[in-house]
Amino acid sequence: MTSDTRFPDGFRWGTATAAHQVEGGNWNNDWWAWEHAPGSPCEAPSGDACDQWNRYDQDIALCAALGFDNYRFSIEWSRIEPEEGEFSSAALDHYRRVMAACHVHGIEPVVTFHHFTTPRWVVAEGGWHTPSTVDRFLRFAERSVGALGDLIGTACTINEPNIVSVMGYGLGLFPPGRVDRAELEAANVNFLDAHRRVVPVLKAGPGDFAVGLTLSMADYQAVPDDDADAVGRMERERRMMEDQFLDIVGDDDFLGVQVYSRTRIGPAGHLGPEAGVPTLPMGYEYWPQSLAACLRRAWSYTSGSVPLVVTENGIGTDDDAQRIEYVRTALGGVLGCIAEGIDVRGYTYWSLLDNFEWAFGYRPRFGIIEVDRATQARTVKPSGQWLGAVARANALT
């Protein structure tokens, strides 16, 4: 084993899910309504998902047995506050049990406070393009951290706010299913405000834990790279999708970088996959080198002011050997970044389980653990065994 394959001492290894994608039965949020709406773009409803609401201890035990030291998951706002101002002690007690199980198994709970889903009653009042949603989110966060903060290991404020806004208000593929530039920009303003304001709320609660934002990033490439129109289009989109969020994270404890592929933009707009580059079931390119590119850009853009954690990276594929090669290449890129002096403190694979992948239903298989849709039986894939061995060795074996 050569030294250049080893990760720094204390490097963190985790895997991730989100409540709506694995718990099952989250009928009181905007996504459940969206899945069942007439003409919905969703391939399938979430239904029972992976039944993690009942099977969380089994899944956390699997994380520990494989060799991971942290598990990232989200708490479901619509369960905790099912109607305005009505907080469920039973739901909060459930999430305390989930976090306690993490500690019993030697796993750090990495808790996301908003991962795509919003209660129906909030959406009925307007949703994320409405400033009042920020105040409601802050109240939910304050109540939740008050009940759970002593068990939290790390907190993520909002998962990929840039995806929620562009998919929900720019492309109409996520709820609320609109295409309205003004509402998209308003949603971004509100997400920025929500992150800024929720950090001190979480810090004021019980416990002592790091707090940061998780941001969807892509390896943006202008094609050709010397075409002024292509470069201009790319820079404008990257400004909307990434830069305005990177502008506000410098004082946070970490930035969660979430990367899957690259985005190619020509003079007339988005380009499809490049000829000869493999394409994955969700339609984007197999491009594992995108992770290193985005880590370098996040570090450069923020002038190294905030430590980086890879809070999501992976591929949805039916070919588990392809998954291993993707992650191997991506992790090689992480090692390269660390060798350059970039402060990368951990890697989190998406996802622990084959789960509900939003509008794509259950077709994309991101998990390192297979879930039988009929029986809910869990089966660790070879990629799970391999990545667990990497985590235990803290080295790219």
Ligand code: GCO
Given for the second form:
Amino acid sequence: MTSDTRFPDGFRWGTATAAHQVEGGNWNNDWWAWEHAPGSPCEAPSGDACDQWNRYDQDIALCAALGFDNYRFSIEWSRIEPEEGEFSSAALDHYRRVMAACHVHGIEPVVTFHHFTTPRWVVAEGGWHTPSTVDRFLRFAERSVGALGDLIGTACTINEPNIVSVMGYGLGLFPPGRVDRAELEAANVNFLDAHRRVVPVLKAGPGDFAVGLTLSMADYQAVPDDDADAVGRMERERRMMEDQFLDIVGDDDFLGVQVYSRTRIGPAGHLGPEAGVPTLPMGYEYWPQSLAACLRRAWSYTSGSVPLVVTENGIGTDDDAQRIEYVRTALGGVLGCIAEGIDVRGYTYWSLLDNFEWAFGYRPRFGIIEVDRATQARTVKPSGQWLGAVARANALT
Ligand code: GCO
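Mind pulling up the form predicted together with ligand GCO next to the form predicted on its own we just looked at?
Next comes the full complex, this chain leading.
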């Protein structure tokens, strides 16, 4: 093995899920309502998901047995605070058991405080385009960290606020299903405010753990790259999607970089997949080299002021060999970034399990573990064995 294939000592290896995508029965949030709304764009309701609410110990044990050292998951606000100001000790105790199971299995719990879902009662009084949602989120975070903080390994504040805003208020594909530029901008302002203000709340503990934002990034390309209109359009979109968030993370412990593909923009707008480039079930291009491109951009944009962690990268595919090739290429890119001096501290594969892929239902399969939808039986895929071996070796074998 050449030294080029080795990751630095202490490089972290994990997999990720989110509460609504795996727990099952999360009927008290805006997504469940959205899945069942008349005319919903959702292909299927989340239903029992992967029943992880009951099967968490098995999933964490599998994550550990494969060779990972951390598991990123989210806590569900609508379970912890099912009505305004009513906090459920039973739900908080459940998450204490989940985190205790992580520690028993030698897995660091990487806990996300908001991953796409918001309680119905919050949305009934506004939602993320309304400033009061920020105060409500801060109160939820304070109560949750008070009950759970001593067990947290790493905390992610808000998962991909840029996606929640653009899908919920720009494209109308996520709840609240609106297409309204002013609300989209208001939601972004509130998410920026929520991240800034929740960091000290989480830092106040109990516990002592790194805190960061997790941002959806894409390899933005202007086509052609010397066309001023294309470049201008691409830069305006990237400012809304990425730069305004990158502007506020410089003092954080890390930035979570989450990347799946590239975005090509011409003078008249989005271009979609390029002829000859394979596409995936979600419609975008197979483009594993996007991860390195985004790590480089995050690093240069923030002037190297914040360490990077890949908190999501992966591929929804029925072809598990294609998954291995995707991750192999993406990880080769990570090694290249590290060789250039970029401080990348870990890689988290999305996802541990085949799970509920939001509006796409259960069709895209991101898991390194297959989940039988009828029996909930888990079966490790070859990609899980392969990536686990990479994690154990801390090297791209
Ligand atoms: C995300 C989403 C995940 C998706 C994944 C695959 O953070 O983008 O958090 O929930 O399932 O990105 O599309």
